[in-house]
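Next comes just one chain, in structure tokens: the form predicted alone.
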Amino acid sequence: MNAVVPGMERKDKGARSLPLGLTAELTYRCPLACPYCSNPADLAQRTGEMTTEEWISVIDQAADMGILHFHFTGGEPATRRDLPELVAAARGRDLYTNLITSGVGLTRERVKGLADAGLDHLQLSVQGVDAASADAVGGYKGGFERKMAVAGWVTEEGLPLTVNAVMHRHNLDRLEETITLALSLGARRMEVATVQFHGWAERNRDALMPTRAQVDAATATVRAARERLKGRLVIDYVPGDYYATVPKACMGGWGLKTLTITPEGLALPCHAAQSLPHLSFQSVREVPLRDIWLEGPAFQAYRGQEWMREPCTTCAHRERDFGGCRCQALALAGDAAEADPACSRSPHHGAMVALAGAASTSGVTEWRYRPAVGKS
């Protein structure tokens, strides 16, 4: 989630600018099970999805509020009905509409019907390179076969593809297997993601975190791969947090370019802000969203540079990667205004660093899956 979507960069910087985009999470209803889920945790407790109606409402908000990217994702979202609906909504308001899909749920005429409503992208995620090793991840039989069917429609439709690939332990030596599958799949763009340690996939950290060895032949292959590939395929890289020096400015920093609306209508500033306890969140079912992303004091929690304590406070990166991630500094530092471990500045980055080497040599080989949510 860490990767700028084509078009997002915005050249002012201010604490007070409008967002460039908006992630609409449609609901949590997936088949699939991925073990690095970053839906929450507790999901038996989620319900109350938004309507229709609610969801055009938070659209119009965002386009009256100069938002120019709308992405639809879950959970699954074409497990909504009202999908096409959406996006034919938000397209009628001149948003750059982005499906986010797993590809499972969804059938050639659903495609060309989205495609007909005016989606203007759609990613999909793969979870390996063959049936037998995405199925385990995604814990569902027949999911990879369908995946390959969805790329296959969406190039006929002549919707532009991105693949989105989550790297871990067990599928990060097949790197460039997983390359030439996007290649093949006719995808335009291709986001390598090594998994981030929230939500389920802190839960499975021991089977799931890769080696030093695999971060470091990843990044060399993703750096040969994108001088080979020029013109042909562009590939996003998001890094291990755990073997990093420095860390990455998530989500162009906290309530600076982009927020999320969870399935209830809760407006966060990053998609895993509620691993943080102590915010309270507003919802666009209360609140308008104009006034959630200006003064929402969740919002306001580590905007800017205020909050922020040593070494961040003068560091020269500051205004580059904003402290870094806010989760990641309570998960492992046990407080969200400490400095990003993933910093070799903080005084938590040797823990860190420890902890990835301990996990990754764990000889965890199973991990648990997130549980299938069905009816909201």
Given for the second form:
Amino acid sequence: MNAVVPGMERKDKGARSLPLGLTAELTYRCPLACPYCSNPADLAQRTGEMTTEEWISVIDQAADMGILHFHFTGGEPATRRDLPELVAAARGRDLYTNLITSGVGLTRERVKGLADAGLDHLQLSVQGVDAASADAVGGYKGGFERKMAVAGWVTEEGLPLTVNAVMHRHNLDRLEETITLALSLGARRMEVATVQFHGWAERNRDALMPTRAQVDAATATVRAARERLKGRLVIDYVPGDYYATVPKACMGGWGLKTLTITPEGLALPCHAAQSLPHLSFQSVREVPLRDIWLEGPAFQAYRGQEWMREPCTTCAHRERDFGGCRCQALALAGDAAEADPACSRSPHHGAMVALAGAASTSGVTEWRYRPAVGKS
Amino acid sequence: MSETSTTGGPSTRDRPRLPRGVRTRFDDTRGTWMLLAPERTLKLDAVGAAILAEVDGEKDVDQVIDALAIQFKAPRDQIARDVMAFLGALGDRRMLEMDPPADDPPGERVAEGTGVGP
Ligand code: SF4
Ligand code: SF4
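Requested next: the structure of the form predicted in complex with the partner chain (the form predicted alone having been shown above).
Next comes the full complex, and the chain you just saw is listed first.
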């Protein structure tokens, strides 16, 4: 392996480029049907979730290779009955355990069970600030009410709570209220994530794309709230990049810090990587995790800088943003090795801004729900 | 003896502790202490690790400073500056909680963060 791994030059070569975090998508099943779900669009054909034993093997391998954070997500991870067992296994290996959940499917007993199993942190998604608007997005009646109850159970257990809000054209104007909601739920941390157009969101781009004015206002709102709420609420913000001039740093570097495992065991450099059809992904059912990380073709594909082209090759920012998002490059510039068109130096930048502007004023208000996949 | 945070923050008689969901561990792979928190990994240098080794929810800030001044054989005011800056930064990130002094009867404190010493 000769990839140049920026920012991780260490004397100990063995530790070089080993990941810090692993996201375990335990299942694609979910009672909700959010139109921006990042799960793959061919959900219905997916079968063959990994067993408890297989996930425990992933946990052990992750701990052995120096991973520190283990994120349980889905779909809705709480649809797996073995969730407490997996949390306990991860905590037993001293991994920091994080549950990313819609809250639907959790009861007071289950929250307590997870806390007792050693869960470190729970991240609860909210789709809106009241039942009417939230349940219209999640496509699940009663979802909002359940989430409010879950937040109470979580803080009752003394677990740290993060509220995660995906923002789009239909809720961005209520960002301030969303922050107030997170505070009132007792969250210590909040994620304000402007919708990214991968997975199901891409099909709903016209309905979800925020306007430039909304994106600008959101940035100002977050900045003011961070200042005001310092020491009370930490706000992590993923700004919409469709009107930006510099791209976001993809994953903090492809194959550099984190990886995702799908319900069937495929190891991905990024949760949306399956939208890159030219990449082939290895399964932890067949190949040891460490080998996939260090040598796997999908991880090597965009690791370091050798794959880059102009304008990235000679750009001073390449160690900061790594050329941006590969998925967005493929979708909008036609090749995953191009600069992310969110970058103003990309020849496709103008087209991207125009597309975003047109989508945001398309007047489309109906979206296609991702199907709520039930018990498998 | 008591120090007051320059930011008008908590009193040095408050007792710092890591809240649930924030913990330290030694990272064998990278050969360093880490502070783990929601979506955060902070690499601790020797000073940070030493400070957090004293943060146990029992000692107040003054006692933490005393312990470190002895351990590092360094001037107390220099240690105090480092400790206050480090704990303040963790507090801003909600990675640290401050409990009132053990002998404070509940309800007696006028307000949070007045920094009034004994
Ligand atoms: S040219 Fe490439 S490296 Fe430079 S800012 Fe744009 S995307 Fe990033
Ligand atoms: S390729 Fe794009 S979607 Fe995937 S992690 Fe990077 S930025 Fe995110």
